[in-house]
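Next comes just one chain, in structure tokens: the form predicted on its own.
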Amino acid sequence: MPDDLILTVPPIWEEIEGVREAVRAHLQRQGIGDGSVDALSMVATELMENANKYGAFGVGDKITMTLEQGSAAITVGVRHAIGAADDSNLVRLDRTVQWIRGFQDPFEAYVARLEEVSAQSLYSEESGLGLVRIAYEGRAILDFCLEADGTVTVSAVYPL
């Protein structure tokens, strides 16, 4: 579809800002409003950060980010390798997505996660806010699909 954007980048942190800018530019060319551009840029960035943080990459592996625009929604998907030996990240992803869905409103999940973060040690390295930000600030519905080839696609559907 002509309104789609597909980016394939190496799993390095320095690539994330380029993805954010590419998403912003693409959406602006499509005439998407500034509020939606900001939200979707954040969604793409958070998904890319999670892929970098939790993916299992070999030499030459890439992360693929897709942005598909439909008449009622825009879907951001990030596909990356997860590794067959350790499924703890996949279990955590599933648990987090289901936890967010358990709230009537994503704002409630966001507040609950912020309360958990505020109780953590200052030296804690993980906040767990990324997916909750996508649901609340990004107004997106989260899902994921595990592929037989050892990759996962995490998607966020943003209603227009």
Given for the second form:
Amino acid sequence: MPDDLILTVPPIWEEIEGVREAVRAHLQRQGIGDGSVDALSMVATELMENANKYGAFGVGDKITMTLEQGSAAITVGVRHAIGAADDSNLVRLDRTVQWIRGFQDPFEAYVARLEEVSAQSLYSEESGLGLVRIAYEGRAILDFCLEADGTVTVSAVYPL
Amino acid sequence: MAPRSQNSVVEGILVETSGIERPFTVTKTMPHSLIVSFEQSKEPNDASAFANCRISLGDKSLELGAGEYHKHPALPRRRKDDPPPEPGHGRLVFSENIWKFSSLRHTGRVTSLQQRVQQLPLLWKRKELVCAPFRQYTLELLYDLQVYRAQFDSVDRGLARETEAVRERVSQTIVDTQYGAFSKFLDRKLDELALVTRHFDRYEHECHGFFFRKQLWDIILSAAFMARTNLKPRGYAGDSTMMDMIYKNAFIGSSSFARFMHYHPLQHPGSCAVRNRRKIVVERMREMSAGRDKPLRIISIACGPARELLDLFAEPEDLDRYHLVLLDQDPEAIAEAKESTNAVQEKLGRAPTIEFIHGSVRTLSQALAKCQVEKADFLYTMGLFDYLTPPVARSVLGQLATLLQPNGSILLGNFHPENPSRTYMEYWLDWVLFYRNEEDLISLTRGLPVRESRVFLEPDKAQLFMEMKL
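For comparison with the form predicted on its own, produce the structure of the form predicted in complex with its partner chain.
Now the complete complex, all chains and molecules, led by this one.
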């Protein structure tokens, strides 16, 4: 589609800012309102950070970010390779996505996650606040799928 | 994030006021206490105080502060119905903070009441987003419901000293004489809710829904079905126990009011649609198997308790007509589906041919890679696509299509945006779906080699179905 944006970038943390700026510039060119531009560039940034953290990349592997504009929604998708032993990460992602989506108001997920962030933890792991921000601050509906080729796509649908 | 096991052993050290250290293992977590085991001869005395407690996993540790140790009571287990002994030796209860241990085993996190209290200003501020007409509506609804409840509660209290037979008779009379009027009252209130929220956008629905449930919370919790849809004890909406409640469609609860509140949503079109689809899918499988000389191979995705098997396998000949593969993400749902299979075996004297796969549809290829699934003639999924966004729904549908024989069919259900129970589900039940109309459903098949397709609504016009032949 002419209004879609597809970016393929190496899995390097420093690339994320470039993706964010490209998303912002693309949406502004499409005449999308400032609030939506802010929300969608935050969503793209969070998904890219997620991919960088949890992806498993071989030499030359890249992350693909797509911004697909439909009549009722804009969808941000980030696709990347995962490791062969990534079962536990996928199970956790699945559980988190369903948990966030289980609330009519993502604010409830946000408050619960803030509580957990402030909690003491026996595991050295991430807060998971990024995915909740996509739902609460980004106003987007989060989902993911393990593709037939073994890559994973995490996507966020932003209703217009 | 580092992979971890949910069965990781949490260990700890109890420091007594005398300075003596007693190592222990956490055997079980309770919401606000820890059940622990001590090494032999290291167990403290019953009701003894400790100055500090530290729990650890690997090189990470948490300080939980002072408290008391309470040894398990030594109850002789003389009869088979006596409760089994608690694991471990006793419980640690804390005196400097109210710790919440519910997610310790899953997430390794321990929260405190103090931390939760700190979130209150954020929660209080949320009500500023609620408009005046909605506040008024909620206030009046709450008042009317409490007044209604008080009438039933007074009868229930009067029955407390009656015999069981009298209680049952009077309870049935309350249902027979009062439920109709109560149902109309609540229907009216739902109409008013639809009216007061009719111009809201998605964000306003979310904010107002949150406020609504906080106001009505004790009423919601009084009804078993509403409590379950709100609390989502398995971490997701629409679990197999909720489906079973819809199928049973009965007055359940500890009071007359609770029974009415439980039963009312089960009569609404959304629940009727769930019962209707059970019939639709069985009829379709019967039609497809008619005249075949070999079993119809069927795959059910997100099978839940699979109660439709009880209808499908009606007579012994049916056992040779259908071979099924059932997949679900939830081990408890799989266990319930196995119960359905056992019930069929008990009824017909022989087990149906059914294979169970535990796996999530979002990681379908991974689940299928672990087993060999023969291609199917018919694949159905009734309550799955309501939770999938378009990119995921398209990807999943493409993967499902590869599980079919040539000329195989897929039947999938998705609630329609005009679902008459939508407001009820979102505000009262905290149950949000991804709705699709006819066009949305058809758009999911883009790129698939579809030979024939049809889209139809079930009789209560809440759920839409698409059947396609590939």
